[in-house]
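The data below hold one chain only, encoded as structure tokens and taken in the form predicted on its own.
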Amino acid sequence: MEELTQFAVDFAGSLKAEYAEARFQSDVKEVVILKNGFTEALAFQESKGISVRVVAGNSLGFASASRLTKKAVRSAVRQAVKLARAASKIPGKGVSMSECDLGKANVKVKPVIKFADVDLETRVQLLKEVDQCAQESAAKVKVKMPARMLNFTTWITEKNVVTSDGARVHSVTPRVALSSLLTALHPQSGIVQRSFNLGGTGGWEVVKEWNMFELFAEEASSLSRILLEAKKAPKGVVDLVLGPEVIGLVSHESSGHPGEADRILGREAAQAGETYLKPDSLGLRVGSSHVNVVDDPTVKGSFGYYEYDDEGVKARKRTLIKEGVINEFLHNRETASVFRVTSNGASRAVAYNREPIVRMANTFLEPGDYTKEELFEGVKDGVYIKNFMEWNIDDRRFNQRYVGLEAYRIKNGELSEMVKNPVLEVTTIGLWSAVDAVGKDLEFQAAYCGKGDPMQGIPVWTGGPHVRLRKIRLGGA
């Protein structure tokens, strides 16, 4: 498709566009949905086309075409230029793209086991056996699993990005994901639910690495214990240890999203919310010296993996918070131009007909020096929140609330009884400032990050190590 994307860029130039980029994108997906042990749906989805984005009259215009012909591409280019010139009549600062070292590369992730080598029957049978494993694990303690939903997806994304100032990037990325919702029931104790996602880049070998039977048995056992054993959670000021799942969510929601430069500039205010950070917030202390939050698309095998973004910029690790201080924002070429910096490769689009915007990839707290046992040893009286049941955060990504699911009391450095739904209500700065020790371990969870209008749910990883916080107030329902 390089010939057609190059044609789009050249044609935009003939229409006097100051900048042009064309992106071919193809997404081929196979989906299996298992509901309560029965096959709910089997689906094959294919989406492909070309998008064009231009700067004309110092304004941006975007259009796309689903037909891969020169006639359709010409029409899309004309539409993009027309939109840009119409937008240029609105008073305001003009749009430009920052200068960058743009890629000329062919990046193909080669699977060890191709998806095509694993037939549909094998995939369905695997999900059914995993589903049965979860039920059997709960049944051992007379807990039922009346509702289970497993959504398994494999897909291959191919992109070809060409820009008028020199980018030429072709990529092929296979991904696999599993979204799960488990509901456990005990007649005397009520119900409890758990949702979690698995995801990675690669072929069927990724699925094998998940150890799904062991994982689902553990999840079902944990839900059963919560129903049967959990005591009332304490309230008041305590020391906390947060697990990687919670820390990953915090890193994503209260560090990644606030650091998106388009959000800081106000573009996202009416769509996904605002941010407590300002354009001059670089250097602002928001946490203790133990806090280093990064976003890194180059983590091999990650759900958010890419080597070049959708503007042809080489990807790299972005250090959002360095030793507790805001260090850099996430940029595409447009926002980088406003801030007079170089893009750090954060431009992503989820489909050919979606505009590339500033996005996260894999956002996590970097590991520290403590073992998990050492973190617990330092707590005389506290709570360990391993994972969460629910969460919410305000539009400015400052005030937030997390309700624990699997959680325990810590007494004299040892895990004690399981506690039910401890509630953590805290500000972003209050949470990060309370961190006094960070674990050596590092775990990731898959997620789909939502942003934009129309909505773009893009694959990401969230993660981190176990973390200890001092003197945090716990509330409760």
Given for the second form:
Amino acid sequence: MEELTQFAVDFAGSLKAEYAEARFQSDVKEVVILKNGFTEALAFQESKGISVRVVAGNSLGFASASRLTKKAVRSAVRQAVKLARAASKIPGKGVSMSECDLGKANVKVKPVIKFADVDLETRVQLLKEVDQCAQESAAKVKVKMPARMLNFTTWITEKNVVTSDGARVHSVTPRVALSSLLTALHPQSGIVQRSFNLGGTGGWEVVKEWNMFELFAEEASSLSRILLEAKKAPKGVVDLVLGPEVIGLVSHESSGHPGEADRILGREAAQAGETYLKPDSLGLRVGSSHVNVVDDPTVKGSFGYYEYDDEGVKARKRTLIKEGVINEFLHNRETASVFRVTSNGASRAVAYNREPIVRMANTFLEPGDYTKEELFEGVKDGVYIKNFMEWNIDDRRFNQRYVGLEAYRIKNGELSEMVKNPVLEVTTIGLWSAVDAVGKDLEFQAAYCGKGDPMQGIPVWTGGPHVRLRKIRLGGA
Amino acid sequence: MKKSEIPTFVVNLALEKGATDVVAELEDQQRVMIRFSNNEITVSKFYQETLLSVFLMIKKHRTATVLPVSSTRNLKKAVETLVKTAKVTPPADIYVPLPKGPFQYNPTLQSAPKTSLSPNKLIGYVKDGIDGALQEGAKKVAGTLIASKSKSTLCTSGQVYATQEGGGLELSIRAFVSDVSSGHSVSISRNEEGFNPAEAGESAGRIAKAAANPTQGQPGRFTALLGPLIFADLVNQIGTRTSAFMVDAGRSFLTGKIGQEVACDKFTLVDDPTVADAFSVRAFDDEGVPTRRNIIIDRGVLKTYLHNSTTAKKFGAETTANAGLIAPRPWNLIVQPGEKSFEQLLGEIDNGIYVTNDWYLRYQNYRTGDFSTIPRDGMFLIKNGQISASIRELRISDNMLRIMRNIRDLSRSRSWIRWWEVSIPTLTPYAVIEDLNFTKSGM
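Structure of the form predicted together with its partner chain, given the form predicted on its own:
First the chain shown before, then all remaining chains and molecules of the complex.
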């Protein structure tokens, strides 16, 4: 496909575009949907095409074509240039791309076990068995699971990115993901639900590492115990231990998103919103010195893995918060140019027909020195929130709410009874500033991060260790 | 092969290879999207796609695909793969043959007004929106303009062959007078006559200006006046959760409530893609069944879930012509109006909160309906029937069924809403909700 992407860039040049970038992208997916133990459908999805993004007349134009012919590409380029030039009728500050060391590379993630070697029957059978496993686990304590949704997807993404200033990157990335929603019911105790995602980069070996039987049995058991055992959660000021799943989401929502440079510039203002951070917020203290949040696309096997972004820039680890202080924003070449820095390779698109925008990859709180036991030992009377269902955050990424699902009272340094739905409603700075100890463990969860218009749900990992927070108000105000 | 012949070719080939039921739909779509922020255009995008969707059954064994259209050879290969896969797919819990046509369709619903994709014209709309907001006092304006046109051709093994045109204009615009004072508005229409970007801009600008200098809101239970944007979001939740697929999957707070009073008797919710001036007009669903007006909630009583032929059989009902091949879905949600003006609704609230918009609605439990969402843009304290102050930083933390039952009144005027947060076009009034729970961050 390099010939066609190069053709697109050259043709844009012939139309006097100041910058051009062409991307071929193919995403071939196989999906199994298992609902309540039955195969709802096996689905194949093929999304394949070429896009071109240009700077012309100081404005940005983007067009895509699903037909892989020179005629279709020529038409797309003309549209992109035409739109960009027309846009310059509303005067603006103009668009430019930062100078960068651009990649010339071929990056292929080779699966140990190819998806093609695991037939669809085997995949369906695996899902049916783990579904059964969850039901049996709950049935031991007379809890029913009336609704179970499992959505299992494998896909291979191939990209070819060429830019008018020299990037030439070809990549092939296999990914696999499982989204689950489990509903547990006990006639006298009510209904609880748990939603979780698994995901990674690689072949079928990734699935083997998930230990799905153990996981689904544990999840069903946890839901059953919440139904049968959980007591009312305390309200008021307590010490709190948050598990990696919660800390991963906090890292993503209240550290990653606020630090996206396109948000800071207001580019997402009408959709995903803005941020409490400003262009001059580098150096601002937002948490205790124990807080180090990073975003790292280069974690092998991760759901958000990549080596080069969709502008051809080499990916690297970004330290967003260093010892409690805002350290770095996430950039593409456009925002980097405005900030007069070099792009740190955060530009990604979810499909050929989507514009590359600033995205997180794998965002997590870096581990500290404490064992999990040491974190609990320091709490006389508190709450441990292991995971959650409900959560949200305002569009400035400052006020957030997490409602615990599996959660426990901590008494004199030890886990005590389960508690139901503890509500953590807190500001970003309030939360990070309360951190007084960080565990040495590190776990990741898969997620699809939503942003952009049209919406682009992109694979990411969120993660972190167990973390202790002092004097947090539970139950909202 | 002509594009229009592809669905028939696919259906016939699949039947020949052993499928019992086949749906093939080819969609040709062109779309221009112009995004703007800080009063200037940030990017202009053009999309052109031709996609083929195929759903195939061998009795209880189902497969589906979506793929770009290429050569006849590739189409044959795709069909062969689908049939082969269906043969080894474990059975679903139920088999219902596709509905048998041919059907009669209303031709006025099959065609759409012509939408101009001319960059100059569309940029003119953007300028009108931005200028409208600035004239009302906004300092910066952001948003998205979308112009689209599409044509789809559907063929099924149930002797259906039909075409559907679509398209329209959408502007979503947000105006700011400061970082924490903003207003949002939309204009959506199938045709240019009904599209009013300047008015949307002015509305966003007015809300933003009124929202200037907000103070921290106080938590508690209040009578709430919800504007069309936020009420459309809640109505989208209700409409989506009436899909029988959602009910079956454990994702609906309306499970097991057919025939029950689920809302105040002033609340009637209809799904209707047959209204000529609606945004998302359709003559038939994805199984080729002629669409119709479905009353989902009639004066507070849940009358039906939304069905395709398969979910209908499973639930002992008839299809409501809302297929979705796997999951039924609403087309156009319409809330029946109330009798009072906005001013009357406002005037009857002694101590309350007026919320213009929200985002990030998330459930603690889909089955019980416990959720929270975050008001954004203008939010105002109401005292003695008048807006008394701009407030901020509150969250609505409540239960969907409780809210439905606590609807006190609806306005006479209604607006069509669709934007980033509200995906199903919804015609909605203002709503007054009693005893709505507001929370805020504790630290």
